[in-house]
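Shown next as structure tokens: one chain only, the form predicted on its own.
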Amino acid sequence: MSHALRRLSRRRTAAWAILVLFVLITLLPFYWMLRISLSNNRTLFANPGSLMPTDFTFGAFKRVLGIATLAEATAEGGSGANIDFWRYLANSVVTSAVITVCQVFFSAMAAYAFARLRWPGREKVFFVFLTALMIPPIFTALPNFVTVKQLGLLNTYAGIVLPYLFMTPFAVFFLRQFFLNISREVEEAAIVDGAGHAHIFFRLIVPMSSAPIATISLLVYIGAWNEYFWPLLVGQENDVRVLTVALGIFRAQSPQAGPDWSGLMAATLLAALPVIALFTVFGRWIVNSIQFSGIK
């Protein structure tokens, strides 16, 4: 018995050691971003192997937030390029929120139709619908761009959100898996009481599915927040430019001989903070909802 307990203890210790190693590997890029952003860009490469910031300073964050003067920026090795952080942050929040609300709403209605309504060819249509998951997004970028241009929606919020505004195969599949697990007795009782499909959907299905709906909303929001290629194509003006595109432009504005790495890492870290916070708060909720909905 004692031998078996010792073997179990060794296995548990090894499992924890591997888990800690993976956690450290995952966190290392974020720590390195923080280390560079807290370093003086002029002395950044003086000791590149150091785990601590070189010539510790908050100057990079001041440059990103627009509270550093040009003299202070150049003194710390800044390129003189600037980024209207708060405007681009607001643009990202607005576009991500609109995409999330609309996409989750339409995906939930489609999932309800595929899971709860009986109509001829439902499973075949659903299979064809899921095949869209195999189409790379880059294949639809050109026709979407032509459509948005012909509609006169370039450099507008509408042009940025339009391709993502309606349902997506993954969101429909995710919600459908959960809707299938809801007891039909509840729905049949509502039908006996004279409830229609709209009443059942909004008063029964949606409240009973608050956890998976919140989870897919979070996943959609994070995906919209991280989107880069499409906003780069259709949102070039400052008024609608999102944060991910602004970071790339900030990097391009830096001279090739001496990029402002500290400022770029500071801006990237600030842009990643909302997503990190969301995952930290709702990470367990996401895992539990995925397991419950039957996605392996």
Partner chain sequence: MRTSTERQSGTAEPRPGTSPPQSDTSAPRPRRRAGDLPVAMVFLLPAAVGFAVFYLWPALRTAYLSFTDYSLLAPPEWAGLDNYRRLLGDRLFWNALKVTVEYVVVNIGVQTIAALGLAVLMHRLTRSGLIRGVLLLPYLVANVVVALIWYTMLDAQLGIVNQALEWIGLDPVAFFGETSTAIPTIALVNVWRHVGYTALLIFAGLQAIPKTVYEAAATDGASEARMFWRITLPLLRPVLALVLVLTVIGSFQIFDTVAVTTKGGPINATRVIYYYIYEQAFQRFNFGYAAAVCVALFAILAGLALLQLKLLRAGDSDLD
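Next up, the form predicted in complex with the partner chain. The previous block was the form predicted on its own.
The text that comes after this line covers the one chain and nothing more.
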């Protein structure tokens, strides 16, 4: 018996070891990004394998944030090239925020129509909305680019946010699921009191669904923040360039011989930081929403 138990616990230990290994593999690249961003780019090559930053410095962050002088930058192996980080950050914040607010609001309205109102053809229309989930984004990207171009919106905020502004099938689907589960009684009491649909939507349904609305907002925000393909098509210019596009250009422009790895990793880390911060605060919601929705 004790023999069997010991074997069992040895197995459990092995299983734990594998799980811990997975966690380490997940975390190591994040640590490595931090380590390189805090290193002096000139001394990186001498100690590629050391676990600590080489010649610890905030120089790379200063370069990226534009608060290092040219002399400081070149002394630590920076290229001296200017990366307009604050502008890109602001562009990412603004476009992601506008997309989130509008998309969630309009999708909630649509979800209300699909979940709480009765009208002929409702299920059919909803099914048509859902089929859009199956269309690969590039399939609509070419004509959408033409539309944005013809509207004269290339390299504007409007062009970057427009296709995401009104709805995504996922947001409508997600919110509809929650709206369906709200009890009819509350609503009917309000109708007896003479409340209109606007009142029911804004005063009952939305407040009662604040948790799922917050969750989908978070998912939409992170999705918009991480989007690369669309802003690459319509927002290359410096004025409206978002962080993902800027990182791609920063990497493409770094010299083949002796690139500024520390600067690259510092910029990458700063670009990822808002998402990591959001996740630290609201992670539980996101994890639960994945258990719930199974998609996205």
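Remember, predicted model here, so these are calculated numbers, not experimental data. Each form is matched to the other, and the largest set of C-alpha atoms that superpose within 1.5 Å is called the rigid core. Numbering follows the first chain given and starts at 1.
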{"query": "Core-aligned CA displacement of A71 at least 2 Å between these two forms", "finding": "yes"}
